[in-house]
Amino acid sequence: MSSRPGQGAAAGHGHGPRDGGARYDLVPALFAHEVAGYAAEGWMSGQDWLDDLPALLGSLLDEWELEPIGRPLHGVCAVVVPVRLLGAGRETVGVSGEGVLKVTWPHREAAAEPLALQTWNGHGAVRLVRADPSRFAMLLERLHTRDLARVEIDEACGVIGDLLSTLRRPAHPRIPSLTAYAERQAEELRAAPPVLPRRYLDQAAALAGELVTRAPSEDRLLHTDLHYTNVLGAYRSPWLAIDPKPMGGDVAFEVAPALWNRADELGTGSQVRWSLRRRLEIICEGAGIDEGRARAWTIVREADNAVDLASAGAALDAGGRDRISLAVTIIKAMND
């Protein structure tokens, strides 16, 4: 699985409010820049999208009666742009009429966040207004820019376990399977070469497959990427997750990103393995989930995300190498 985020943007021609008044560049050039080297995935290039996408924008601001009202936000595979509603959807968003336009690069990650959203109906996560699945553009309501990044870390961990508690429905069935990725999983980690220790390869491939041979009794819809920066302030209610990359399986699975982000507040020696399973403790308390299959889960993801890493590129840079050891960190903590 990816470790992409999944909220991104990219560069072109930027499309005029209705009123005449000032014009935006809806598509970032810094964003461009990143895309524009994306290989497809199922769907087209980044730099394929990037060629159609201001008219997309262009076509998706008429039919949907959007104004745009701002700057647009972007993270690494989507353009974000906030906008007025002009005609349908207003009761949705609230008094203000305002909400955010999202259109992301397609990929396999991104394809069912329409349904997952739909799903939870604004129940934890933000409120899905309207979608085209085929074009991968979502209107959604507006949130606030404020996230979990600079709260207190307990506190952050316990908003994370209160929202996968609350986060929790049954699996609609086009959702990706967690056992499929985990079946995966344990073919490609053996086979894997050695970017960590081989008994950490080895056991994550065993721990796959037992996870799926002792899998919980029903799958959830499952928010795989919840951690601090996809917890978003809102008008009517605390927090609200955003950009889910769902799939349908065992809610232990969920833990994984609350760890490895925030890495430099891990601390030092001793103190890095506490902090670890500090946070696990917390999330896995406040959502109700087992421990020992959150850690179990934890090392397939790690192994996962260390493997990616090496296979994106055979010469890794100082970021890369930094990233496959906090994975190598991890997995320690969560087996001692």
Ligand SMILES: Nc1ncnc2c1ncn2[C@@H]1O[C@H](COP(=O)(O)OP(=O)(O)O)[C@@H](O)[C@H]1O
The other form holds:
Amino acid sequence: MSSRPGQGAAAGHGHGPRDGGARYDLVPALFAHEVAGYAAEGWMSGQDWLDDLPALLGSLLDEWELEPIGRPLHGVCAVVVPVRLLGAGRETVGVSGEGVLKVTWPHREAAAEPLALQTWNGHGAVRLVRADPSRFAMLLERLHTRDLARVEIDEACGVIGDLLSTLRRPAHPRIPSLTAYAERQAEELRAAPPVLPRRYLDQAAALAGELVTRAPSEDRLLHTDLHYTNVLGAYRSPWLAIDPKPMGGDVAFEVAPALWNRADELGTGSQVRWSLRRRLEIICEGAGIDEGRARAWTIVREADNAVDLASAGAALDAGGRDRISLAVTIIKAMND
Ligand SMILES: Nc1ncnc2c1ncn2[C@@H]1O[C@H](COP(=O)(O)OP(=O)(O)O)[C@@H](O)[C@H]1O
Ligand SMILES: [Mg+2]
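Next, give the form predicted together with this ligand, keeping in mind that what was shown is the form predicted alone.
Now the full complex is given, and it begins with the chain already shown.
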């Protein structure tokens, strides 16, 4: 690992700023450290992708006429380089002329991100300036660093509810279907090892089946990962969504990530159920979502999260065990 990260994609590929200002390492070491462990999911392993990443970033900066202007940010799958647009696309990003170049480790969940952003066309979500889906690369308008992580929780849930109603659009046929996901879950959860009490796995499997047999008549474009750090402040609108993992289906699927994130703020004892149900109510009311369906989808998604975590291979560490007990807590609170 120490030899890894494209230490100075900038230096190595001549992508320091064209005006001779500061240079930036385009591949953050911490990010490279995480991604190096990813096994291929349909495309390439994290390591193989990292090997080419400095060159890939270099080509994109050249081809799209971009100048890096700040330290790269990252999540768990993508590197995000703040840039100034020197050529095409400046009209899309506003007066600042600034954007971010987001390049993602290729995996299925990320494949439809440009299509979803294109569908929203800046309404409730970050604007897409251009994309190269074959390289999992996008040029986006630059938003603020401020997110919802430290906004008071009721207010943050209110913002998420409002965004969910703004983001409501018919789903393009090429967006992966929630029905297909639920059908897979119905089978996988029934066959899963008992990482959760069996009755919860069976309940989640049954709900996955029922939710799709009684699905809303029209599929909506879903973000599916609208949690507090995937909402950023902006000039043109107080809050905008970033980082969708799009699916097409029932909007009630959208609520769960706002419940399992910021879990350290749920309180203790009986407060926990109250806090979870309050978040759920605020979001459902803001977005016009049926609470019963949102609770049912949350049970399915938390069972899925727990099974995924346990099937990742190695024995669970303390963090993994805590996450599974959070899943149990959330499932209980959705049932009571
Ligand atoms: N358009 C943007 N403007 C400013 N910062 C951004 C933008 N998009 C992403 N970021 C920053 O980069 C981080 C990672 O981006 P994100 O799209 O959430 O990728 P990941 O899929 O890895 O979570 C975000 O948490 C945010 O800090
Ligand atoms: Mg993110």
